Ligand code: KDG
Amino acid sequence: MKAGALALALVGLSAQAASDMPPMPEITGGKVAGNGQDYTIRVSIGTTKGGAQYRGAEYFEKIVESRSDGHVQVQLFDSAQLGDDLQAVSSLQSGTLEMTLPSTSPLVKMFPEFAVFDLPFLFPTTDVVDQVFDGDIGDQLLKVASSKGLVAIGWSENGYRQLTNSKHPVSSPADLEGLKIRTMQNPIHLDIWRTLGANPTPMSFAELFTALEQGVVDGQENPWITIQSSKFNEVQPYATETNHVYTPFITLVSKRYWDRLPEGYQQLLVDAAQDMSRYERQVSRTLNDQIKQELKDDGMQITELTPGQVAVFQKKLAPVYDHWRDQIGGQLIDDIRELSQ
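Show the structure of the chain whose sequence appears above, on its own, in the form predicted alone.
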């Protein structure tokens, strides 16, 4: 193929990929009156521009700027330019940053209830996820996080974590025996993989690809989009769609900044965060399905667990629930489980 034709083909592929992402919904709601002052919101996110989180943040930006008639400007900073999740949250508390959308996992020391999102197989379907975040449980957890210099105004989706490894297909806990699985430095995640018979190995994400390539660890677990974007499939031929842990993002605003906003703009941010939440989850799930298929097409062998196989994992992991129930809050766990019935 000639260079010019190749360039046109690549442009066409890019356009097709972009069109596969759900379009942003129309902005609803009228203009919101302020107090005559202009405001700027710097938003820090940890993921890249190609992901669902950034796309959702772009929709938030459009809503806020449109409905404030330009009096509230939103500036997006992707790829942890302003610091990782904990650093960004600390900046909110000190008033040097206005907004961030961290994963809940790094916030467990601040809000122990958030450890509920690290429990295995607690969110069996996205329907249960939506019932939690769009209902009373999600509202209660936002109230928990609206403290310590923070105002929590909404949820969005990081997604389900999946297992990959370099040794063999995994369809039962017995297949994990002795495998070295990289985990985050998270006590529940360590407990999960140890209980399943694997050898959990905490390691920074920055070191992970090289560790997989050199065989320092045999496997890892992350959402499909991270597996693809980090090229783990190049050194991990086997994957299992475990959906073992579901992780959300939470939308946080600096309390110091919040208190300076007129009431109308405060409500605008809440409304925009809710609209962003619904759209971002749609984008996340669309990308998830597309990327899983792309990984298959690229040669990755993906095992899809049957309900019976999932039940075997759940039974094996019952001690994890027993261990963490009192620390997280048994009623919270029971309330979420009830939605699965």
Contents of the next structure:
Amino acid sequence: MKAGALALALVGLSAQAASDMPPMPEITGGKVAGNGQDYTIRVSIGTTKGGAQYRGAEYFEKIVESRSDGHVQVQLFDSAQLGDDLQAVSSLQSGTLEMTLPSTSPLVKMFPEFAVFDLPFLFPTTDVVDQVFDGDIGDQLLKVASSKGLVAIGWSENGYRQLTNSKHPVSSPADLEGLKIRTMQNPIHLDIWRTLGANPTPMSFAELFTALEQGVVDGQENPWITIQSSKFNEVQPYATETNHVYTPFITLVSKRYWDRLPEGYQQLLVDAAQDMSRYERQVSRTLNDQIKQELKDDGMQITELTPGQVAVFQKKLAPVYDHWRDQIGGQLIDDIRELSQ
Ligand code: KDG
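May I ask for the structure of the form predicted in complex with the ligand now, the form predicted alone having been displayed?
To see the whole picture, the full complex is given below, headed by that same chain.
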């Protein structure tokens, strides 16, 4: 396809993606009285403006600014401008930043219970995810994370992770032999890819595109939305729909900042985080399947595993549960498993 036509096609496609973005819901809830002072909340976001995470944060911004009558201003910083997940969280703890939406995976050293989200195939459906996010288990884990200088006020969706690579199609663990796979800075993800026979290496998301482009690593795994919004498909011709792990984002506020807010505004942030959570999940799920098709149309060779092929990966990864059950807590794992029975 000639360059001009390709550019047009790509613009058309991204225009289509944007147009299929679910519209932001009306803002519910009245004005919230403050103490006459004005406040600014800078929000650090690791992914790009093209993803569901940023769209959710834009809705959060709209709610907070509208319901505080402009007395609380929200500034969004995408693409890890203010640091990657770990750097942003440490800025919250030192009070030099107000809010961030990291994945839970890089935080398991700080909150070992979070590793439950990194166990392979533990969340077979988004229904199980929603039961956790909107139920006791989700509340329990937010309480765990409301410590160490942080206040945890909600969940949103990073999503089901898919493998991509630059070498060859993958449809079985045997095809992973010797492939250098980038993982998040997380011991279970390292265990997963080592157990499957690949050669995993932990790396910050902020360094990933360059590492793929320069061949420092052969592959990586992320949701379709992030693969497209971060343009990984431009340097990764092959993908496998593994859905091997579901990763959440958690909404964190600096405790030092939180304690300076009047109670009305604290509750406003909690309400806005809940509204963002529901809308962001809707955006993520609406775009996910559509973007997989767009990646195919853009020439990515996507391997869709049969149930039998998925079972081979699940069987090979069973030992990962034995390795981490005690550290995470068997009851928490069983409670989540129960939800999919
Ligand atoms: O801040 C962005 C990261 O949380 C997110 O993209 C993490 O999925 C992730 C990855 O692969 O690092």
